[in-house]
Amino acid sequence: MSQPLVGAPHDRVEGPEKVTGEARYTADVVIEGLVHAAVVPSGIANGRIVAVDDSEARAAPGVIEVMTHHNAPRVSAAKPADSDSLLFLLQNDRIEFDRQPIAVVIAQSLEEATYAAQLLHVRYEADHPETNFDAAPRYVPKEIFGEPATHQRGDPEKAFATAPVRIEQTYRTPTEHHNPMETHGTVAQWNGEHLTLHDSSQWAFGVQRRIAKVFGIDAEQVRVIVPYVGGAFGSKGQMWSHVALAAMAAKLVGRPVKLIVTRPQMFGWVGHRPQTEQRVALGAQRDGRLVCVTHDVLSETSVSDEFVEPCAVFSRDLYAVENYGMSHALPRLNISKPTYQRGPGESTGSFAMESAMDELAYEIDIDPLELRLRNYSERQPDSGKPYSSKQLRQCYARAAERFDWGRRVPQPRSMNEGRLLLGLGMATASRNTHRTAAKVRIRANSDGTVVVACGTIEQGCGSPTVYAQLASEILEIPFERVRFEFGDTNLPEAPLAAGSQTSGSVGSVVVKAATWLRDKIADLGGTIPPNGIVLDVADEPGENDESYATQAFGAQFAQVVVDPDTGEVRVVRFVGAFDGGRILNAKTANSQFVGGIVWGISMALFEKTRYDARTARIMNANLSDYLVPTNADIPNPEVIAIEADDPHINPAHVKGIGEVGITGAAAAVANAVYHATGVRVRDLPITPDKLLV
């Protein structure tokens, strides 16, 4: 073999294509006869369309058709399952959120479609939108991701009333919108009653099934091809309205149609992280040992659909505490339906819980790291199950040593760097990880090469590299002899590439398939027949998977400097140590951890979607006013991967690491800001005005 295999920092096989511009994304797809579509978004957030004047748009150069609720094909926008989202497909005149699709202009070129879309004249009957998070109608959902939304163990209320030390605070996180480098996009082509979609998606098979329901056809009549995906982070985990609108436009004009969502439209119908209000109550002994935790969550949802941000799941499964209570409730607002965004629930919930733990540490005058060690859980607190593996102690120790946590002077405003206030903060990271059923096809060719095929996608995580590494190690052949095919519903089915489940799911079936192929070749005396060997292999969780609690863990340490005159905060150092099970590729894993940390810093200091309180319209739907960090805002995060063999978690021995890096990161920064300034900010993002008090 030319290089070490699993775990080695192998360069991405698709890297040269991506850095030279040869890689193809949905927007790059070209089909003979292709025309372009531009979505017209609503100009109000609640009400109805009274009249549409499309005469000027139809007369514009290159325009082929203008699709509105008057002439759109009749389709089903209903939800086939609770986990799906309602679609907005021009079936009626109702509007319930800003930038809801109300028309689609189809033209010969993108420029012509974009120009003509501005010529559509729409008259509305506007109703007052619900924008008040505190006063909006709210309800308690039945469940979150199949689990109860309200849950209790022990008697947290009684325990809190008698606890020697009590902390009770409210923490808030704002609405945040996805902004991956590649926006959403779809190319739709009909061939009779068969539909082919090129789509930027995290789940080709989910799109296949949903679009079939929209048009009332069999899923087998739909093929979904997913080229490279330029970032997703949850926003492309389900099918949104534009996918069906592209297919409807293609059916209407009898031509293949390309529809690319613009950057401002990314703030419209494709989901977002909901704002939250979280009340956390901690009761503890004087030595810091927790006797109770209560975590009550409000998170926004739309007026017609439901999404629950499961913030309290983070606190439920983290520390050893006998008395625990959680609840989730949803205010209904005139917004688009929220959705998954990197670390859904854990990213927001960890800010609240880990900020509260920091407040408890100051209240009883104990080192924040020591407080967490005194409440360390040896078994998962809620289920009582043993962990498949847990290296969190090692994460704390290694990160603290690298960060030099021991130099911290406990009192706020006690450390300086010249005239700047210096602060050190830390927090715990944790994210549940699991696997689901997956299939692959593995083919050994007579020339000694191997092809592994699976309908999963490549969204920047390195799928073609890491799964080839796994197969080549088991088969004991050079890495260069293995090729991984992906991104097509004509390939064996893969689960949603989200929820920190892909490496455990696809990786496990690749291990199984490569092992079977190795044994088959051995049975043939080490030779491969001229026509090769093809195996179709499926894998799914078994009873053993229910025996253990499966979680990834980490320790986050942040150092900030704060200008006492301006309130400017800069993160100047960040160290994260993570328990991610077996690392398949050191380089791609490091990128995942660093990406999560960067997003956590962004949560802490920058991101917030701002609504007009009168109209519910988004005021910063662009990358000029919706702030995200630049390279100058981020230090070089230092990442430590704590590897340990975990034979219980799955056949690949891996934990999902795509989301654990963001959990606790915002809290670590917020805690460092408090240490620097003595000002506790419980409402993200941390901006200068909140520190100049």
The other form holds:
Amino acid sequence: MSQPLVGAPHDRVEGPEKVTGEARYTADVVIEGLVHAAVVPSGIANGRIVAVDDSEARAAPGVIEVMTHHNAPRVSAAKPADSDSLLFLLQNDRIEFDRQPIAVVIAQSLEEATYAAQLLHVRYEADHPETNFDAAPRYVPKEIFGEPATHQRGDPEKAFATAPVRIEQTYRTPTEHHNPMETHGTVAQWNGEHLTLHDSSQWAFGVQRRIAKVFGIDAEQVRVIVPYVGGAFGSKGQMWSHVALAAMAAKLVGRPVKLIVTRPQMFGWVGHRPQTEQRVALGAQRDGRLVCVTHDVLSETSVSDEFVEPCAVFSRDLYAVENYGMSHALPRLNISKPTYQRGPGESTGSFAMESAMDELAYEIDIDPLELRLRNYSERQPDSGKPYSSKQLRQCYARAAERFDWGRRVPQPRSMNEGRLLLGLGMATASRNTHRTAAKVRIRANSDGTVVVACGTIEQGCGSPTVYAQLASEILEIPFERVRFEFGDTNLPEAPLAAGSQTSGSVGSVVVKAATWLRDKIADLGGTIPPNGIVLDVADEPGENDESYATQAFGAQFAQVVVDPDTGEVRVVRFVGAFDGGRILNAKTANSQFVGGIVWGISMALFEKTRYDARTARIMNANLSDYLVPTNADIPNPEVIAIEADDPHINPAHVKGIGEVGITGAAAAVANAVYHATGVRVRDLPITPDKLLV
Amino acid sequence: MNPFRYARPSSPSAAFTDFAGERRARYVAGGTNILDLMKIEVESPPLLIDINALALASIEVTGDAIHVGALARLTDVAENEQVRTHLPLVAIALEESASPQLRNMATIGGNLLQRTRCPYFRDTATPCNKRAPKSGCGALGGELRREAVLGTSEHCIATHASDLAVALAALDATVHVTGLSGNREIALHDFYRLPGDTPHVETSLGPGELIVAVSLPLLSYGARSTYLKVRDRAQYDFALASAAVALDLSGKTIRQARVALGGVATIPWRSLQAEALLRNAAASRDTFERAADAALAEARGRGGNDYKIPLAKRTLVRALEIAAA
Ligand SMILES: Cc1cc2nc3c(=O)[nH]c(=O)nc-3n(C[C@H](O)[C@H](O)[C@H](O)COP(=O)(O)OP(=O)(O)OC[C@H]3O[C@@H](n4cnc5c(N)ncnc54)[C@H](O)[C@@H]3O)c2cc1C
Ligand code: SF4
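What would the structure be for the form predicted together with its partner chain, rather than the form predicted on its own?
Now the full complex is given, and it begins with the chain already shown.
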């Protein structure tokens, strides 16, 4: 083939199916005898259930069963050592967060289940919930994702005490809820002691193992099928309570059960980005060279479970600075367990760190971009490892040029667009990227077609397209002849589709399998035997992966206008340049970067879960009150992919690009708002009320 | 959603007769508010009376007013040439409401009767005097960002959500209603009720009374009018503060003015105090600021909504500047 397939902006293979409504999601699954479940969420955030009157609900049309803690099958809700969440499975009367599942109504139709769910009368004994982030008891976690939560290099405190220039500020980011277009949902069917689940998940194998533990059966007795996933962003990375509740309900009524989480319930038990408070202290020379960075993080967690938003990982691995300190501590509140949300740690941490860098730039009156260059790190500062590749300089340069950063007048509130204040801001983007073991099955058929099968999932990122591109290029056959199968635990095991690791992990094993198949066919003289060729191939990170620091980078530039009377902020231009290693498909990659930027703008200006401070009730659990951007809020983000081959990173030569696009984006907007107005907003979102000065 | 019966009468009298047979009934026009409230269990009428078969959708100029049928869709009114030319504040208020899809469904009558977006009103797990009289006000002492600063009581501080109603308050439009006791006309300033200690009573409509039309007076200086809406998002968002204004200018002097505020009050809030300050004054920023201070003089913030007082002032000043330009 003359033109390389990899990198080409190939249309998604499943695109036509998706835009015509043909594509099947979990809610579309229909099975003979299927009945429907509606979860009843709690109306209090702390206390216990004193009495449940289900007589009216049971008498409602179509109702088959009402499952409460009185009659729910006894299962194990405990958190296994290798898993990440405690489940809420109606095993007792305790309530510890708003909208905790307290009952499940099973009926012939969804409408009947939903109606009967309203007729359940629950009497509570409410205790005062802990809602005060500042005052709640806090503790230091043992570790954050296998790394120390508290860490130091050099002596940041001493360096700060003597630094010629000091910036010390506290930044806050609110609780934010994931709102993928497709909510969570599960269809559960028992066949004797064997369970089949259709589930909207980022990890079929994780669900398989966890649900097996809940019922005390072997993982082999469970098959998990994941149809198309309509977005997840981290919220579907672990198995939440409703998956097990669907299987329990199916067991109780002896019928397959479909349970779809509603939009308001998305604010219940399926995770969110935790609220954070971050203290950043920078010490610098007058010329801007950093002498120390300290990043102390508080992030909320739930009453009986732990999640750490690892904000300081961003600052730890960013600039060349000798003295560095970080810490993480967790206030416990009556909230549901927080979880990963696109760029966990980096998205929030970059807002704090890159806002602080901007403050430093103004303090010593140097260009914010120049400040970043003066602190450019040629090696990963903490580990001392060389980067597998780093194109951040090019990102800065190309994005600045496209954005025309040179026109910036340094003085805040000095640029205008008509009567509006104009502001320009920038920030660095960075996200660690890694891979884990993955397996595929590759099959060549005698008709010349090839099937690559892997139990990973498709959540809108384009996996069936990019893996077919990778394989067809190596096999030197037309793209159309390769088909990628996915979404089933009966296929070879893939890792969690999160942490920007899928392309690196699955991509690498696809490269290995396709290379093997190419050689095999060559050995056979170019022919494929009538019954085809099949091989299961596994690949895992080797020693090489340990010797380099692997990180995706970028430079984010935002232009805002602010109404000087009303404080309304609009982002009118956004340019991001990213170092994402080799790009497998220019089109789907662009979508990842753009999607990240859109969410970064959303973080900066709109998103915030609003709790009632007395009751810990979420008061904006819907898409009318929880604001996400409309098209009118988003300029057409201009994305530049700085491509460079990275032979060290992994066999696919790719960095993860799913998350780097959101990092730094909110800071770039906040910095632009400061430039426009002279007002430094240190707590997101930046709403008009914060700019009325 | 509760099971309910459904009727589709073909005349106004059939509609209010149906209502008389079931006092807990609700009319449905565009359905964008009532169906929503039924889904979240805030409303559960046993009978839904669909009024879409009634011939109430015309828009006509009659004498000194534009007569708009209650079933005219927001889109149709916003696009109407007479409205755009003579009363831009109405056209803009509508264009800045909701989304195009909703505006295609939503009707003028329904818009005036839409319920508050107070998050406690919309959440049956919390107390609310408006939804469940005497259960208490969940918002007081709670999440206040969207609650009102004008016209509040110790029983309710919910903001009225309609943009259109603010423009109509500035114009002092007339609402035409019909019902078992005959036809009557209600001036907009008599149409909405302050919450007082009966926040569940929102208008002066009697049970089953049907809005048939709204007439928009062709204010002589209506062409010099505007509606300014401030919100978090650029589109598709309720007002944090808004202002509907019209100015009658003679050179640099204001002869007469109309001022109403939205997003900050429990009812669409016409400010006669601001109008009085503007009358016969110079059209300057200074005048506008004094008028804004007067309009908000009685405003009361309760913490989380304090910002609405300066924001409403700025919104009004800016709206007056736009109208004067
Ligand atoms: C997501 C969203 C965003 C929105 N944003 C805005 C916004 O920015 N600004 C804004 O102003 N509005 C906004 N709205 C509200 C919207 O404008 C109203 O829902 C709509 O105007 C109601 O009109 P309708 O015809 O659909 O009323 P319906 O839902 O049919 O009825 C509403 C109420 O009026 C009663 N009713 C209707 N017609 C009559 C009549 N002729 N006589 C007597 N009673 C009647 C009904 O019984 C019901 O109680 C928004 C709504 C949604 C869902
Ligand atoms: S402000 Fe009014 S609508 Fe809101 S909770 Fe209080 S009584 Fe109900």
